[in-house]
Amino acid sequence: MKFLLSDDQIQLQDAVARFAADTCAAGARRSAFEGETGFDAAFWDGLMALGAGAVSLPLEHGGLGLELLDLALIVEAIGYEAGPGPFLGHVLAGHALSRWGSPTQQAEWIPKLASGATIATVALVEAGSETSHYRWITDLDPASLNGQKAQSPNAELAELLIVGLRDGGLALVAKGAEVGVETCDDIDRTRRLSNVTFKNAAAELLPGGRVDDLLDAARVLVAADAFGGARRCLDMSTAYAKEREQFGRAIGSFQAVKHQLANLAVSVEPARGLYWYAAHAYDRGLEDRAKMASLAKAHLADVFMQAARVMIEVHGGLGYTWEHDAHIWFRRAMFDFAWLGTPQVHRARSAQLSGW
């Protein structure tokens, strides 16, 4: 049995991954860090260019007819970079059409999806960071969306709305006058969140929509994320402590910072077949697939919560300034560590599917 990625897996995520990196270091991240609405069109149009919306897409629509598993390898190499934009939103929402959306749906939104031309994004979450449907008020009443939802990744940007509803299923909202959005001042400044507001707004059912399903998907997605953040992490403070130099040597002779980044090391690079599994047990309906996207989660999250600790201490001073980016990957680690549950909730929830 081969538990390694395909040759293709590997091209598509290194040329995502190159493509971030140039971009990210002529200023992408910086300029929508920095901007306001952390969005950069130069990222947006490459990552569209390259084929990256498109990846778990259906061909007939334009897609590349690809899996969750192939989606987050991309994610992966983003959060490496800490790209900014509404990527991740855009994906899912275009995720949840091609599982459920109807034909009809599908033909009208999914190649706009897949180009960029149109943004979409998720609205799943509601107050109090509530991801379980019991306690939602959303509701769709034949054909008219009531309700407010929080932490919708980059609504601002996005002209349709995948909405989670009470009753678990799955609404399409084309953003129009009776939405309402509120942009949040969050802390991950690539990645903006808002409240958003439906009175009285047009929708449409997703057939079979179940938004359990995507919000595991968004689970994996982030997990995936959070694991380039922390190799970026790792990275970047290995890089720092060769070339830093206190006493006249290298801080990274020094034992407590040898330690430190090699107990770092054995804790990320592990990790990584974490997410791999929780993506393929998703993509081939496995039993465990919902434990898995939860165990992915938590653990991955917990561990860039770290990384970035670490890298934060081992660039000292420097590392607190607003000059240097080390900030900014400690703020997608508190987006990854929160969004959707913190990592106590998803141990709760994994020891809660095993039956324990």
The other form holds:
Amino acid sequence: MKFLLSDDQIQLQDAVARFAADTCAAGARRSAFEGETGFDAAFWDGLMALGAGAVSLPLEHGGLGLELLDLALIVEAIGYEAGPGPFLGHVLAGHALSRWGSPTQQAEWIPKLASGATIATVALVEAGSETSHYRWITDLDPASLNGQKAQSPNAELAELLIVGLRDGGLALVAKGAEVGVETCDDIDRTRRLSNVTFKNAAAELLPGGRVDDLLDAARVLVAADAFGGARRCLDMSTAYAKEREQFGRAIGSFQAVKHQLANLAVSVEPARGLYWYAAHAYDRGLEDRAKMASLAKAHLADVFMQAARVMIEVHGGLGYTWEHDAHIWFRRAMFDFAWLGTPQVHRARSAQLSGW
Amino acid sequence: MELEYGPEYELFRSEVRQFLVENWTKPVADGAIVEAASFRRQATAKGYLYRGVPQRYGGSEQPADPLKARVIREEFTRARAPREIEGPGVSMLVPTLLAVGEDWQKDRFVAKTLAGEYAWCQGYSEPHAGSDLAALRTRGEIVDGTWRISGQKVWTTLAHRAQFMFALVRTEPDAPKHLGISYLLIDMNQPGVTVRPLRQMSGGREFNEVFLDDARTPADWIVGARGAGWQVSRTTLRHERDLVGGAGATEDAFRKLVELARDARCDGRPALESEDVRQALARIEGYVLAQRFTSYRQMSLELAGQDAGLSGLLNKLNGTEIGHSMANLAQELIGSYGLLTPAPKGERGPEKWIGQIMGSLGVAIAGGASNIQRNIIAERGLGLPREGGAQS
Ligand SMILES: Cc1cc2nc3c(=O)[nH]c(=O)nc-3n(C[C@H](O)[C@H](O)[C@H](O)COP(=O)(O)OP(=O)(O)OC[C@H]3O[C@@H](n4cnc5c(N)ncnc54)[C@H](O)[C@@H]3O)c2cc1C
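Requested next: the structure of the form predicted in complex with its partner chain (the form predicted alone having been shown above).
All chains and molecules follow, beginning with the one already shown.
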């Protein structure tokens, strides 16, 4: 038994964490947040230069050949900094291509995704249904795609889309005129969501692709992001409580504040292993992988949301301003809470998968 | 990341199983009476029990290996075989004696405690000194080469069955609060010791008041130096905190809670079919599994010789909070009849849950109350400023 990260994994995560901290401190987070598209070129290029885009892609096409757990560790590090941009959708699309793409599809796209020269994303759910593709309408017939997808991350920036189909399969679409993208004015301005419409769009099937699995991979990554974000909320609140003085002493010396933060630590820190295990179960194809993806997503989304609320409260009026970055995490917590299904939806799924 | 135990441990597991079949399961199935004491001796000789205790003191002196310990616990539990004697003697006093006791004290007390011949109680809390334990007032002084002790201990679990007490006693009245306390061993069978049972809210009679009225103990029945008792007692408290946080026990309780939801009725249908109940269970399961994986991680860190840091400090409060939420749901599930008229006794049913509903509060108070845990987490774990006076 070794429920720990390998030295390579620790190094990878640390490298991304350091890069993200520096780049965000230099303004990447804020500029993307305030900008038109939620994109910061320095952040994206730097991440790609570190190889973060290639992590789970196959070796023969320039990838690093690693797994969802490795991706999740990077996503946690990005979540800690509220790093902006299309990383989440991009690596999910890359994961789908690596797992199900035909040799021709892989040879054409994976090198471009690995370098980040082409940005990709996923368009999975449809309004009203986050867990069951049977209720979707988007369909491929035989090489032309019709339908409408909701909440596709950063579809505006993407040239390649991996699309979920009503029969549970996946299609690959290079963005062209038949693909309409309508970007929403969304809550989390570091990860923009779009509605995407396909009208007889040229598309190919990903052979054997399974949207249910891809959704589970996405949920694991959201859980990892939420853990990173929650950890940051705890750290920022703790640091502020040590430095802010009222009534002649640090507010962190008041027991009410101490206990608020201690309770937060108890909810955040033990949840780390939940997303580790969910990723591990996915990578190994373990029997409980779907249940754990849902349970980890539900649990960590709640934890992050609660952490973000405590953080704003501890920061007082300062935390309630637009200028302070606290609400950027609060908004990311809302994204993690709701994207691909709220905790309630996922607890219901987990209960069912438990055989209850 | 590797969650399997690996071939070495699976081999070890089959050895343990074989041992249990030969010495416990089969004899018991054949109607033989296997005495727990002799079974424990055999299991110790094989290296399965008391692994951290030297052989000369009755232990099996095995190199620390948390994975083996886990395999043993799993297999013994599965076979329902007796494990180490429970109680503060084995879990608290023995580790303390091994760490700081004199050789003669180890010779005199450890082996018999492990064998269950000596039962101990923990005499720390007093009416005026609970969380603020160092405020304790029970006085001890040496008169004619013997300790004479007077004062009162309270909530003393199993004092009515114990031959001995390990107690914190103020022996240096002029020293600062924490430096005036000594760790003394006291024979309970003497005229100066009176045990008065104290009934618990659950109706059980497990704890007591203990009145010490000029009780005597030999001058050398002190563990560590005079005035060092506070330090000495810290070894034991840390130990108890680890025990209470046990993730395995929480998982067992959760499985039973799901069974309860299966059996319980809600409008004539199994409660487990109710969407509210499913949500509540799945929410609790998130915490239960988080606790499981944080315990795997802490164990793996220990195996790798690394410190668990903040996460180690969270275990007791984490377990306590999960216990509270299970109690709240159980209370909903057993319904008005189960709650109000939980008899008949002995059947698998509501009265067990009354025990959990109340017992989860005992866990929240004993061994460092939850607010004290929060102080510890905030001050030692997060580095927030210490409160003047309140000790964490
Ligand atoms: C089932 C059970 C078994 C026990 N067995 C034993 C035993 O065998 N031997 C033994 O010595 N003792 C035993 N105890 C006693 C136990 O250790 C004490 O009850 C415990 O330390 C709390 O002390 P107290 O009861 O005086 O509560 P208090 O210290 O009076 O605390 C009351 C409340 O105030 C809060 N509080 C206290 N100080 C602070 C602070 N600084 N900041 C914030 N909140 C605070 C506490 O969290 C608690 O909620 C047992 C208790 C129970 C319930």
